[in-house]
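Let's start with one chain on its own, the form predicted alone, as structure tokens.
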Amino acid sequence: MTVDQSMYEALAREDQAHLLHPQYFAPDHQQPVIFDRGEGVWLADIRGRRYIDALASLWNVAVGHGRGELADAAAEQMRKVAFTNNYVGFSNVPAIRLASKVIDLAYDNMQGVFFTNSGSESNEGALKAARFYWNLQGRPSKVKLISRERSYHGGTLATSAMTGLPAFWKGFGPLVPEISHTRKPENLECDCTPNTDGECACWIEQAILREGPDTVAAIIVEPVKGAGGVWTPAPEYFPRVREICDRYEVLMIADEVITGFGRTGRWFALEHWGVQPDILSIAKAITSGYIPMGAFIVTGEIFEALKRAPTDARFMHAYTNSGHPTAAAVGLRNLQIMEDEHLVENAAAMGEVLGDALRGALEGHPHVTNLRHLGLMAGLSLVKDAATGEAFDPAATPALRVQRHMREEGGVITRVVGDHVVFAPPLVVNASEIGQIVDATRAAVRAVTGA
């Protein structure tokens, strides 16, 4: 589909008249890019302009755009049945098989899968499961959840409260009171190596002690803080967090909505540090975004507790579309593509190419600092002075201008968070395409900063 300017303007007016967008701010949609189709890492808009999708659309299009195999899987399942519910006494074949496949790929201690429609629902369900588990253990006071600064966990009321980015709280209060966040402890001597955003493992321990271990059900952590700016952990961070959780009898929820299914060069990111969570949240790449789906996954211990629950303690958590047969069929075919095409291994290899290319292009730049990456997740920070770390005046909006230049001049779509530019291309990306992404980034940084 290619349209002329008058048709584009008519569609843009219709968009503005009726479509309430995520994270809505009306001026953002005066001149929208209206996408039409995609193939591999490429997207095309309705005016025929092509772009490299350097964020896998929203971290989720792992196997790339235009995969006819996934359309075929959906159509085949839809021809069989519209929908079957997974409530009391019912199931369907794709959901059964996808649950088994996910367990095969996930951490060794995982056993029970509850399917959702999104990462937000997955994290909401993970919190409910943690509270429910402690109730079954006769410890109903353990209801609180601790999250981290700069984390992102979703858009429901509870997951907005989990999110450690204050912009997502404004106007939606009061927030859920039993959810609190880590913060840098005052007057505490810490022997931790800080993460790339400055956070240390001792912050979590101090938050648990501040709230009282007997009241804390769980912590929730992203292995790499994605939407908050792609912040990577120190090597010892997660082993120490796991030890803290065990010592204070607090469940660890791993939010792998972004990092799950190969994004970091492992099937799941905590594998990098030999750590296993108690509850695992997934979404996005399980279907590569071709159809909405997510899940939260629990350990054998938690699953057995739910199975042994008495009649008056039924786990009354449900979504109409939990285990939707079409979504499950697409998920199965998507994971088969990942295995057949060795996309997790490609993510590891191309992640090194991306990291090396960004460092080669921008390391030592007077306005770039904190280059970081893990697998096919990367980020950089724009500053007024890299030598001192002095930030730009907020009114300067350098990252937004870099993003716009990359899109309009370099044909690359990506995302910015404050003064940070982030990257997460589809797992099918090749070295030549990474070169184009980095070239567009370098040109944009030069154009915006003059250096």
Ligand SMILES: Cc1ncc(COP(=O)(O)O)c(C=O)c1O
The other form holds:
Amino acid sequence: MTVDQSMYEALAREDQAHLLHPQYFAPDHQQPVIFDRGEGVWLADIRGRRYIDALASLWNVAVGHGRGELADAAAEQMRKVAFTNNYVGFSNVPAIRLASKVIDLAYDNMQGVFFTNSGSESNEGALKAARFYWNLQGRPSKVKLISRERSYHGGTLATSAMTGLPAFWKGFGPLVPEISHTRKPENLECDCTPNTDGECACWIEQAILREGPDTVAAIIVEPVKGAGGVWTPAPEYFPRVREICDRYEVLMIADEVITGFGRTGRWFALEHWGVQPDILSIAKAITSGYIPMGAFIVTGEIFEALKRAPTDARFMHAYTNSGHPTAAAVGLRNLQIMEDEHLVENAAAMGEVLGDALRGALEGHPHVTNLRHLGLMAGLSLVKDAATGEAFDPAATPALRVQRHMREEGGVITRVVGDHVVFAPPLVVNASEIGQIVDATRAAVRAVTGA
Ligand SMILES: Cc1ncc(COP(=O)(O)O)c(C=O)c1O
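Show the other one: the form predicted in complex with the named molecule, since we just had the form predicted alone.
What follows is the whole complex; the chain from before opens it.
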């Protein structure tokens, strides 16, 4: 579909009149890009403009756009049956098979899958599962959750509280109690190598000690903080965090809503450091965004505890659409595509191409610092002075201007967070498309900073 200017304007007015968008702020929607179709890493809007989707839409379209196989999988399943529920004594074949497939791919210690509709529901359920587990263990005081600065965990009230980005709290208080964040300890001498955002594993230990280990149910960690700006960890960070969790008997929830299913060049990101979580949250790439689905996954130990629960301790957590047959059928087909086309291996190889290209284009630039990447997740920071690290005046909004230039002049769509520009193209991306993404970035940085 390609529409003329008057049809575009009519649709934009209709959008402005009725559609409340995520992170709604009216000026953002004065001249919306209205998407129409996609193919591979490419998107086209209703005016016929083409863009490279350098964020896999919202980190989720792993197998790329336009996959007829996934539409066929959905249609085939829908023709069989509209919906059947997964509650007390009922099940369906795609959900059974997808649960087994996910357990095959996930960490060795994972055993039980609870399907959700989104990453937020996965994290909210993960916290409920952690508390429930400690109750079953006769330790009901372990209820608190510790999260990290700059993390993003979702849009429900509890997952907004988990999120370590204050912009997501403003105007929504009071937030859910018993959820707190790590902060830089004062006067702490430690031998940790900091992560790219300056955080150390000892911040987690300090937070657990501050709250009291007997009251802490779990910590929640993104292996690479995504929506907060793509911040990669030091190699020893997660092994140390695992050790701290074990020492204080605190469950480790890995939020792999972005990093799960190949994004970092491994099926799941903690594999990079030989670490396994106790609960794993996933969503996004399980269906490559073709249909909503997520899950939280628990270890054999937690699953066994739920199986042995007494009659008055049923795990009363539920969603109508948990294990929806259509979503599960799409998930199965999507994971098969990922395996058949070796997309995790491609993410690892193309991630190196992306990292090298960004460094080649921008390392040493007077207004760019902290080029970072793991697999096909990358980020860079714009600063007034790279030599001193001095930040731009917030009113200058350099990243927003870079983003706009990339889109309007370079035909590349990506995302910015504060002064950070982030990249996460579909896992099917090739070297030439990465070249176009990086060229557009370099041109935009030059246009905005003059260097
Ligand atoms: C790491 C992480 N966790 C959770 C979520 C929330 O997922 P959803 O928007 O599907 O609820 C997101 C969304 O971007 C995310 O990036």
